[in-house]
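Quick heads-up: it's one chain on its own, the form predicted together with the ligand, in structure tokens.
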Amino acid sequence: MKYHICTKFATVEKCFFDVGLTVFYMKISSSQMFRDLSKWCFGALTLLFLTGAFNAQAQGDALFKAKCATCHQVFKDGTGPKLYEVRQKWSDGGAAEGSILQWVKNWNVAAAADPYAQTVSTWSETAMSIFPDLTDEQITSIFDWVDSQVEQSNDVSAVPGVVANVSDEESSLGWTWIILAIVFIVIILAVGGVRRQLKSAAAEADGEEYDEDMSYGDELKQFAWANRKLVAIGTVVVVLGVVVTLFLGLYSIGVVEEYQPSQPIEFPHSVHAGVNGIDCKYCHNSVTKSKSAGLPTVNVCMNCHKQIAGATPEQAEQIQKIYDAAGFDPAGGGRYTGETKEIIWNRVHVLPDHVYFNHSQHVEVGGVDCKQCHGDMTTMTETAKVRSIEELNAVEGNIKLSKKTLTMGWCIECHKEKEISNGALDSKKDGYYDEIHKRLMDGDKELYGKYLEDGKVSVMELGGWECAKCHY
């Protein structure tokens, strides 16, 4: 890397620099000076719209993770079809205009418009989800972000799952730095050009000689020697500036914070078990017994819906979806007509497959309440989400606590806050704690000093913080 300077301000002088990505040429004599500043800012410009289109990029890459990874993959079939260019594959076979972006807002309307939709309706018995929320903009954002994809030999990287989630998000990251960064060096390597060309004119000027011939590398090492402290504090600054983002961006992997992704049916708990009073273990029947608290069967819904067909016609276009999946015909009288489809509810509260979280030992042994974690579902008129910690801060009753809901951090908190209780769970638990305490309380006084120090035994002093309890 080497860059000429004339001091004579000839008219043309060139520039050399290869950033390794690409050879940029630049012209820069006073005269010329600002033409090329111009120049310079248009460039920036072109990069910073360059972002952007990344940052396209990256929507449609986290919504099509977020929304539609759980069926499809981009080169391959799976619960649905590949979407590599399907675009390209609903026009070659004669889809109306739009007709794809209608199937994935809702198929059912776009199979009964477009006689290509509907073919494709008939790909598996599985029913896609709907999508209503989507935009026109941000189906395109995810088909451009499908078909940019390059197909590899490796399966597991072809495949967007979690993992390569990660990777992916920050590979997309990734780029906007590298952007950023080249678009500083040009400016910091422009600005040192002016800066060389004005101090050899004034070098002149004195009569002094000016040391054209000592390349920008050199300039660079004395400027560096004459000012070594202040090098060498930036370098630390930005050193711990690059561990401290690395680091964050590792600790906020996985967090789902108000991740509400769109459902089949618009459900809303409000209605159920806020204003109806259906008590939650009615619909998650295997929360007090096992480790998943379950979603309920379409039966389920029928034993109420076979009456209730719904007040209002909004209320009535969502319970006839219940109807179809129940293959429920309600007209005279109602009968069921034997042909049954799956509603598949999007999962909302999600960890990562390394953790093991158990509903019956927080909800029945430890008599945490749902509100604890998942906020107060009976005023929710919506369908559910993932709660912000400070929505389930201002839960009353809620023990407070500041980590990110659903990280390592948030589960490890509230086992060091969360106090086992001293017979008042007796009733319910069969003694359970009371047996704990007792023996800690008879037993081996010094064994169990660190227990009793602060008079109170809480669940990371019964090993909630060891990792093997929460960790395959």
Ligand code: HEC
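Please give the other form, namely the form predicted alone, since only the form predicted together with the ligand has been shown so far.
Partners and other molecules have been left off, which leaves just the chain.
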């Protein structure tokens, strides 16, 4: 099979395909070639335009986050006014053309040249930052990106990991149980009356005497005497059951699983640690260097909530409590009044006075993740509570334990299972256990070898079960 293709690239008109004895003829006109070329050019220009538009959007997004987000929000006033459709607002207010671009670069110059810009400068006591490095195109890309945003629904239940507040209280089942109890009592009395009438009729039919004045107590005594062996066995079983129940109840003393005190502010960890991804150590900043993890100060809360005032009335009500504590008035650009109000939080994890626990030793040195003791807080929609051992064991990566949370057995079991290092102590390469490694190697190498038989050195093997480690 042969192919003969006749082409002159500049003036292509004919091509011949010689297949055996058959010749096929195909003609490509110049107009057809031009149409194909036009389509390719149009497609390339469209792609170039879209690429430029996407780049402008991306540039506007990046510049807004880098330059503006500290003081401005898209749809809400913060330290500075909201930026959505701000160009239209300036235009409707009579601002000079290009004045808003000059405002971003240097608001002092804009305020001196434009009366409307001068009015805007009095909106807040906080002065606008200047950005002389931004070009008109960059500023325009910021405004274009802002105006392209879509305001989210105020329905907080639409946010992943957030449970909306339900205003309607669930109806209590107390009355249902009371009504059912009354019904059962009436049924029992009615059945008892019918039974006595039947016994009286049966005795009369058999020619026997039946004392209709006999009380229920007398009948019970008569039945118990007639079945005294079964009654005696039942009494022993009941007494033993009560004794065992009482002794088991003693084991629940000091067990505080599911303890969840009320708090002055409803704080959903699922929003802060889950949706927004805030690290635990940002708020509990003493956890790596102190015995206590600490509670965040109002100033830490205000780092974010100076800008975030809540998407719903319920959220705004809770955040207002933070403003009251900080002495902050969010009106306009916001200002501090100096009139503060203390927030009194209720402690959740309370250990007995004779128990010593150091957060920094566990978190910083032991490398224990917060979720091992507190559970996955990114899913905690309510205020904090003492998680049950079942909830803690369900968290991926946690050491599986069997004793109740915050009990002595829970701590001891964890010290047995938790490793300090996988392999020799000097394999940690953190310097903390180097001296212990050296002493074991020089003083009792055989004991050290026993520690390493399971491939790790546990907390228990280095004295984690000694009473004085945890008790004063």
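Between two forms, the rigid core is defined as the largest C-alpha subset superposing within 1.5 Å. Remember, predicted model here, so these are calculated numbers, not experimental data. Numbering follows the first chain given and starts at 1.
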Query raised in the report: If we fit on the core, is the Cα of Thr126 displaced 2 Å or more between the two forms?
Result: yes
Query raised in the report: Just checking, between the two forms and with the core aligned, does Lys400 shift 2 Å or more at the CA?
Result: no
